[in-house]
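Given next, in structure tokens, is a single chain: the form predicted on its own.
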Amino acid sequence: MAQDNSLANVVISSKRLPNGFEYIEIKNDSATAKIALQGAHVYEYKTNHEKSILWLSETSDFEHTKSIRGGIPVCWPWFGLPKDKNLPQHGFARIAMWRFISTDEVDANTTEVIFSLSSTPQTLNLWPHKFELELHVTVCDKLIMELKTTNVDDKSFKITQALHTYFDVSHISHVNIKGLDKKPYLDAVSMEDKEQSGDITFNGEVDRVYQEAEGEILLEDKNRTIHIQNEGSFSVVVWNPWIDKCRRMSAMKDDAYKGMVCIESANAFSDARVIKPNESHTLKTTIY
């Protein structure tokens, strides 16, 4: 394809590891970012000359069937264990193999590819539905997730899922997260319903799942703070493993807990979504 001069430094590379691990490498004037197929996984982005946003685990596999620590896995179409405990947590389709089906070079600073999934009898036999996914991601000064869920069943169907992000963050006890105050949530260690009170800020296991959060959230960092804008969501997961659970979790090491926060654009528990047939759902979120 012809590049005119305004798209010289943009470059879209198809890439390999050394064990047969695929990604597709984006560069432009206003970031890079690593989108592995597996999983449609956006595993880096920053922008240039900054450091990443997104966190990822120092001891992370890269190997076919095995999820990546770190980045941003897709949980799809189910967020964390099912009933079943024969089916993977998170469901399926951040193991699954995408397709790289397009991608548009905007302009010099803004890059968008596009991924899809479709159901196929190995899907079918782990849920039964027929689906189109599609993941739309936007590289520029932001990055931008769209992930749209179409149904192409005779029936309707169900679905949780998340944009399970890691961030990087200086130390966690620097971290506060503003935009959730007075919001209720699920407390996932006690089990017990809560409301927020004021910023969240850590010195232990959080693992929450929000709801009612409509608006923009911002992860303040001793250095920087990040925007977390969510469409199509009304609720958000925060995670930190803290220090026990950490050193049980696989492709983590034992302090890696200082160093990453999970802020998780959703629809899970009372947010999940029933798609009709023949119709969409997309989650979207733009963090920057």
The other form holds:
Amino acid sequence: MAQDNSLANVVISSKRLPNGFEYIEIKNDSATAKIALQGAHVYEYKTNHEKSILWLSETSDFEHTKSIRGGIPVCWPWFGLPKDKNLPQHGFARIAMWRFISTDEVDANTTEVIFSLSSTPQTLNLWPHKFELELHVTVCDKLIMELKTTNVDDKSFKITQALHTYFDVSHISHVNIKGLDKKPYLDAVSMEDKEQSGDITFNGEVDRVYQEAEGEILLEDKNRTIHIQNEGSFSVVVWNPWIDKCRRMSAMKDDAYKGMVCIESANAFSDARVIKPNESHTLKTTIY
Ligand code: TA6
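Now show me the form predicted in complex with 6-O-phosphono-beta-D-tagatofuranose (TA6); what you just gave was the form predicted on its own.
What follows is the whole complex; the chain from before opens it.
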């Protein structure tokens, strides 16, 4: 597919990297985005007037079966490490091949694309539930992601999940995160339950799962503020690996921790969701 439109500056094209890795490129009057079919992974999003909102590792893999380091990995149907160590961290959706379903050129500034993933014999081996998953991505002066899980099985199932957004920042020491004051969180570094006091700043490894999160989160950087609005979610993960963990991370340069922070729109830990047969749950985030 290479589809030019009646809307003069709107382009939606299907492309491949030299190794065959497929992605969809979107350009409209407001923004540009690139979305890999593997993982329905938005790995670039940029409005036409400012630098990229999303961080992408310079050394990221664009290879089948490896998650892209950066952008917005879709962690589903579980967040984190499952008890069975043979199963992949953060679920299989981020490394599965999704189907590109449709596009809607809403107007010259707004393009919506839809991807889907359904259960197969392979997914049933990893997770014994029949599901349909849809990701709606709206590219405009905001980036809107809606991840809809539908239970097409005959018994209920439980999911945890996250839109594991990597934000590009000028320097991690300039970052101030607002909106989680007084919220309880699991500190996954010390494995202690704690409560947030004031804004979140960084001077060491941070890996926290906040609960009872409601309302807008602001990522304040030196010269810009990014707004994050979540729906269908009461948990938010905040992560920066800092020096030592960054050295151990795959597909990250040793000093990459300085230029990124993850603020993840989640249903994690006590915010896990049970979905009954024929019912759906949608996790939505709007970023601008
Ligand atoms: O969301 C935070 C986290 O779970 C960290 O503990 C961290 O290791 C990270 O995600 C990245 O995980 P990945 O599987 O992509 O290497």
